[in-house]
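A single chain comes next, written as C-alpha cells; it is the form predicted alone.
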Amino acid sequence: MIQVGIIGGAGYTAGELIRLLINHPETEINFVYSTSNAGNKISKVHQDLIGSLDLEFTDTINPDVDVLFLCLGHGNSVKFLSANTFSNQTKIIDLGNDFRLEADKTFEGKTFVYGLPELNKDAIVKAKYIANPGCFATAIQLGLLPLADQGLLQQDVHVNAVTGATGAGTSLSATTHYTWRDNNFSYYKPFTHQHLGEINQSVKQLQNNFKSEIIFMPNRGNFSRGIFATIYTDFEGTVEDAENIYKLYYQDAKFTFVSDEFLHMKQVVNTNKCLVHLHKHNGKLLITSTIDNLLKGASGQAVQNMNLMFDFEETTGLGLKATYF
C-alpha cells in the first residue's frame, strides 16, 4: 500500500479524488490538508462519504509520503512547494495549471512532465513530477491529437466546448448561483481561455509545423458535470479515413475510445473514458469528444497517472459505471 497525501482537500477534485482512493486497492490516504477545515470530519465537507471514511482535515503534512496531490487553486501550487518540503522519494501530481507549460514544468530542481497519458505515457512510467491536464484540454486535445500525430492540421481548428458547474470550483461568483445557472447557458473567455496554451503545446509537440490557430469557444451549461466539445477543421479524406487514423491512434489506449455512433454527455460522467466521434461535410471534418471534467479532466487522470508512476495497472481503481440513467 502506498501512502498518499492530498493538498487542499475541500474542492471538487479533491473530493473525487478521495472517493477513488478509499477504493483503490493499492493505497492509503496519510492525511487531507486543509487549513480552513482542519479537525472537521472529511465527511463533513464531503457528504457522499458517510460511513466510508473516518478521517479528519489536517494542517499538518507528512513529508515521507510516497505521492502527494496537489488539489490548490491555479498558481498556489508553487507558494504550497515553496513553503513545504517532502522526501526524495515523494512522487508529486499537480491538479493545477503551475506546471503544465514548457516554460514552467522546471521548478526548484523538479521537473514536471505533462501527464497526459495518451500523449506521453512512456514520459510518465519515469517521472517524478506530473502535471496534470486541464479539463477542457484533455477533452480537446483528445480529440485532436491523431490528426497531429499524421500533420493533417493545416487549417485553423474551430473549438465549441460546454463544461458544467463543477468546472467553476466550490468558491462562489455571480455565475455559480444557482438562480444565475438553472435554465441558462453562457460563454466565457471568447477565444483567450488559459486551457489554449497547453493544446497548443501538445499539438506542436506531434505537428511541430502547424502554424494556424486553434480558435476556442467554452461555454457553461446548466448541468453540473461533464464537458461536450465539438470540433472542425478541414480535412481532404474520408470520414473512414479518418476513423482509421484515430482508432489506429488510439488502439492502446485504456480509456479513450472512437465510437461510430453520435455521442451524448451521459456515456461518460462518472467515469474515466473519453469518447470521440467522427462525422464529415463538405471538406470539414467534425469530432465530438466527451468527458467528465471532474474525473478524466482532473482527478481520474490524476490517478491513472498514479497507477502508471508505480507500476501498477492503469485502470486499476478507475473501473466506474457512467450515470447513464
Second form
4 protein chains.
Amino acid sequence: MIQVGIIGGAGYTAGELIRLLINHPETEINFVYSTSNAGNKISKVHQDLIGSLDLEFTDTINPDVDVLFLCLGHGNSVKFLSANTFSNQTKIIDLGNDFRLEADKTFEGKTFVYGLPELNKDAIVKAKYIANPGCFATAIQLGLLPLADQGLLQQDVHVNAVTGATGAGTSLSATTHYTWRDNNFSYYKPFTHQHLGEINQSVKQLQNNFKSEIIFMPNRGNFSRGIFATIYTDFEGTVEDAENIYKLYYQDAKFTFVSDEFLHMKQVVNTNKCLVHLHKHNGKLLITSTIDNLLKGASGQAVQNMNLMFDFEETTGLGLKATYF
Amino acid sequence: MIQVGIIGGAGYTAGELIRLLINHPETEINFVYSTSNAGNKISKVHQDLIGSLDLEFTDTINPDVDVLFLCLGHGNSVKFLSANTFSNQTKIIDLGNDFRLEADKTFEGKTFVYGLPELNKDAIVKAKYIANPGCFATAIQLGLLPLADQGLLQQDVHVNAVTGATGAGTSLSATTHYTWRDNNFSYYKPFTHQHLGEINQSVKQLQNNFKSEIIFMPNRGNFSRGIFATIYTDFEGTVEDAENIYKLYYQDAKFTFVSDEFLHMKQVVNTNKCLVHLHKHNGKLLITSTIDNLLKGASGQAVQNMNLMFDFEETTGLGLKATYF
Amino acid sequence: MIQVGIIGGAGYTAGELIRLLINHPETEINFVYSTSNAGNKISKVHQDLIGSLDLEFTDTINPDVDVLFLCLGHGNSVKFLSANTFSNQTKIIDLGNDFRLEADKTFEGKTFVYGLPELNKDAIVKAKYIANPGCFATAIQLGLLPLADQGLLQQDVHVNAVTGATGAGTSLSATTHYTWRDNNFSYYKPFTHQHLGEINQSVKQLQNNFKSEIIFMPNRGNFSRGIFATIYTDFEGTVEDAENIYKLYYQDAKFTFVSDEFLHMKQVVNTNKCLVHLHKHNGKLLITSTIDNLLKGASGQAVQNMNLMFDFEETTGLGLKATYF
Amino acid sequence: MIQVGIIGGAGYTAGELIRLLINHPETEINFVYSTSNAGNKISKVHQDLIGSLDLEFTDTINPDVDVLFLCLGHGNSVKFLSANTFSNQTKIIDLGNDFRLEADKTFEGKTFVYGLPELNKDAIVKAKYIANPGCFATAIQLGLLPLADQGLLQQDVHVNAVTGATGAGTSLSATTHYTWRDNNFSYYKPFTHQHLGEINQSVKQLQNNFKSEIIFMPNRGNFSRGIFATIYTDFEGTVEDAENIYKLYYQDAKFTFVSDEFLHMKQVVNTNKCLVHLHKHNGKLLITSTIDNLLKGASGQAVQNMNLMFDFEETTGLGLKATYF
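Switch from the form predicted alone to the form predicted in complex with a further copy of the same chain and give that structure.
Every chain and every other molecule in the complex is listed next, the one we just looked at coming first.
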C-alpha cells in the first residue's frame, strides 16, 4: 500500500480523488490537507463519505508520502511547492495547469511530464512529476491525436464543446446558481479558452507541421458533470479510413474506445472512459468525444497516471459504474 | 395609469413584479429603487427585459407614487418605512413578512390587511396597506380554508410541501449551487417553518375553535419555481361533499380552481393560479394544492391585491401563459 | 374579434397557440380540431388551461373561420388541405414545413409567403397564406440576415445550436425519456438538418451571390424549451461595424434585439423575443442568437404573422412574461 | 468465480446488475436473457458498457448457473419459473415482487427469504431463494425497523417519500416524458402504494403488536435516481435515545449508517448505502432515510444478498463511487 497525500482537499477534484482512492486496493490516504477545514471530518464536506472514511482534514503535511496530488486553483501549485518541501522519493501529480506547457514544465529542478496516457504513456511510466491535463483539453485531444499522429490535420479544426457546472469549481457565482443554470444554456471565453495551449502543444508533438487554427467554442450546459465535444475538419479519406486510424491509435488504450454509433454524454458520466465516434459528410470528418470532466478530465486520469507511475495495473481502482441514468 | 414604485428591485419578487407591470395596462413603473444597483439599467440585472424596459435603478424615492411595493428581506420593510416617508395617498403592498401577523399589523399608524383575496377580499378592496402572504402559506391556506370555513378541521393536519430554488432568494449558498441541487432532494426547518404563524392565524379567523396541530414538512426540490403541497386530515364526509365545499368556497375566485384530476406542478408554473384537488381514502381527505411560488405565492398575488385596491378588474395583467413544458 | 380554427390541437405548438390566443384581445377560438381527442375537454390535454378555457376538441371543422392555423406533422398540411375546403376569405398559417420552400409554396392555387417578419414583413401584411418558419431556421436566420442583407456572407458559416426536448414533439421516444435526457447531451442529423433549405433560401433572397456553405450541428440539450445558436464566419469589419449593421437591420423589429452583452438562453424562454449578440475575435465574427423554439420559433411567430395579416398591432397578445428562472 | 445468469436483461435493474457484476471479482456473467434483444450486443442497449463487456443477449438459458437473477416486471417471475427449470444447485434472487409476502413466499417447492440484510441476515446467509425488497420498501423499512425492534411503534406513522424517473421503469409514458417531468413534481397512488404490504409485514416481524397505520404518500420527483423519505411518528424518548437505538440496530450493518446531520439525497446516489437521520420536535420523531432506488433499492441489494449467500465479504463489488455532483 502506498501512502497518498492530497493538497486542497475541499474542492471537486480532491473529493473525486478521495472517492476513488478509498476503493483503490494499493493506496492508503495518509492525509488530506485543507487549511480552511483542518480538524473537520472529511465527511462533513464530502458528505457522501459518511460510513466510508473517518479521516479529518489536516493543515500539516507529511513530507514522506509516496505520492502527492495537488488539487489547487490554477497558479497555486507553484506557490504550494515553493512553500513546502517533500521527500525526493515523493512523486507529484498536479491537477492544476501550472506545469502543462513546455515553458512551465520545469520548476525547482522538477520536470513535469504531460500526463495524457494516450499520448505519453512511456514517459509517464518513468516520470516522477506529472502535469495532469485539463478537462476540455483531454476530450479535445483524444478527438484529434490519431489524426495528428498521421499528419492529417491540414485545415482548420472547429470544436464545440459543453461542460457541466462542476467545471466551474465549487465557488459560488451567478452562473452556478441553480435558478440561473437550470434549463439554461450559454457559453464563455469564445475562441480563447486557456486549454487551447496544451491542445496545440500536443497536436504539434505528433504533427510538427501543424499550422492550422483550432477554433474552440466552450459552452455551459445545465448539468453537473460531463463534457461533450464535437469536432470537425476536412478529411480526404472515407469514414472507414478514419475508423482504422483511430482504432489503431487506441488499440492499447484502457479507457478510450471508438464507438460505431452516435454518442450521448451519459455513456461516460461517472466513469474514466473517453468514447469517440467518427462520421463523414461532404469532405468533413466529424469527431465526437465525450468524457466525465472530473474523472477522465481530472481525478480519474490522475489515478490512471499514478497506476502507471507505480507499475500497478493501469485500470486499478477505475472500474467505475456509470451513473448512466 | 397609476404610478408605481418598487423598493428592493434586484431580487426575484421585484423582478417578477416588473415583468408583470410592464404588461399591465393600468400601471406605469415610476421608479425601481435599489441602492446597490442605482444608475444601472434594470435590464442588466433582469436580463430578459432587454427590449422591454429602458429604465434604470434609482436610489431616490418618489414619495407621491400611487402604490408602493416593498420587495425586501424579512424585517427590512419596517426599517425602510421608518426611514422613508410617503404621501398619505400612497398605497403600500409589502411582500415581506413584517406585517402579516395580528401582533405586527399596525405600524406607525398604518394598519395592514392580510392580502389573501380568497380570504379577505372585501377588506383588501378597502385597504390602503396590504401584507402580502407568504408562498408556502398561500398554497397551504388555499388547501385548508374551505374546510376551516365549515368548521371541519377537527384533527391534526399533515402537510408536506416542496418548493423550488427561487424560494431561497437570490443570495448564493451551498444549497442553491447547481451542483448541489441538480437531481437532489432535501428538506429544511421540519415542523417549524415561519409560515405556520400566518396559516394558523387564517384558519382560526374562519374556525375559531381550531385547536389541532398543523404539522408541516417543507422540502427543497430540484426545480426553480413552484410549490406542490399535499395535505391530509380526517374527514367524515365523502369526496363529493368535500368537492362541494371547495367549489362553493371558490365559486367567485378568479385564480383558484378545483380540479377533478390528480395534479402536477407545471399546471400552474408561471401563472397566478392555484389548483386544488380532493381525494378520499379510509377516512382521510387528501388535499393537493399547487401554485407558482413567485406569482400566486408573491408578485402575482401582489398585483391581484393592487387590482382589487384600485378597482381594476381583478385579473388585469395576470392572464399569463403557463410555461407548462 | 376574429374567429380562429386550430388543426392538430393536441401537440405542443397547438397548445402554445391556444395559450396565446385565450389572452389575445382580438381573437376568439372557434374550434380546435383533433380527431384523436374529439369530445374531450381541451384542458384534459393542455392541463394548465383548467379555469381558463372550457372548450372541447372537435372533429368537425368550421370552413368560415377568419384564420386557420395548421399544427400538423410535416407533410400533413398538404394532406389536410387536400381533404378539407375552407372559405376563400379564410387566411391560413401553416406551422409545418410543407410550404416553406419556393418549390413548394404554391398549392391548389394558394401561394404561401414565408412568414419571417424580419425578412418579409411587407409581403406578410398582404398575404393570405403563410408558411411559418422552422424553429432552428428562425434562430439561425435572425443571426445571419443582417450580414446577408449587406452582401457580407463571403465565407463558410459555422453554426452550432442546441434545442430542448419540446423540439422533438410530443411523441414518446428513447431520447425524450426523462432518464435518458436528464443531465445528458447529444446531437442529431449532423450537417444535414432539414432547416438548412429554408435558411439558405432566405440568405440568397438577400444576397443572391451567396455561394458558401452553412455547416450546421444541431444538438439536443437537457432542457424543455429554448434554442441557443452560436454562429461564426469571417468578417472584415470591427465589431462596432457589425453592431451597426444589425441594429439598423432590426431597428423596426418588435421582437428581435441586439444585446451588448453575452447572452444566455433563459433571457428569452417563454417570450416571443430573439436576442442577438455580436463578438469579434481574430477575423471571425461570432453571432449568438437565442429564441424560445415554441414561441418565436413556432406559435408566437404565427400569432405575430396573424397580427400583421389582420392589421392588429404587431405585438398584440405577445407581451409575455419570461420564465427567466 | 461463480457463474451468473440474468433474466430480463434490457431493463434498468438488469442494467445496474450487469454494471455491478462486471467489476465483481467473484462473478462471471454467464448469460443475459432477453427475448426481445437476443443476438444484439448488450452494449447496444446499456450503451455505457462499450469497452467493458462484449457479450450478447441470448434467448437460451443455461440451467446450471450458480445464481440466477430475475429482473422481470411484477408477476412475471412466477411465469418464468413455471416455464423454465434450473438445477437444484442454482440459487435464485428475484428482484420483482412475486415472492415478498408470506402468502406468496413458497412456489413449486422453493421458499423465498425476504432479502433485507438489516432484517434477515442470518436467514439470507442460509437461503437458496431470495425475494429482493422493493425500493420504497427498503428506504422506509430502514427508517422504521430499529423502532419496531424495540416495540416503539405505538402510533400512526406518516411517510412522505419521493422517487426518481427510473422508479417507473424503462417503458415510455406521459409522466416519464422529459417535457412533462423536467422541473415538475407530482404524486401517485396516495396511501395505497403496493410496498405497504412488505413494510407492514417486516414491522410486524419485529413488533408483533403493531396495530397502527402507516400512511404513505409516494411522490414523483424530477430526477432520475434516488429515494428520499421523511417519516414521523410519536416518540417519548429524546433524540439521543433514538440515536442509540438506531446505532445499536445498525452497528453491524455494512451499508446503513446514522448521520448526525440533516441529509440530502445525493449523499447516496449511485451507492449501495442507506443513510438515516433522527430529529425530534414536540413529541414527534422525524426519521429521514435515503437510498439509491436502483442500488440499495434493487440491484445493489441483490448483489449484497448474493455475497451473503455465497459467503463472500458482504461489501464485495459494492465499493461504489457516489456521483455526488
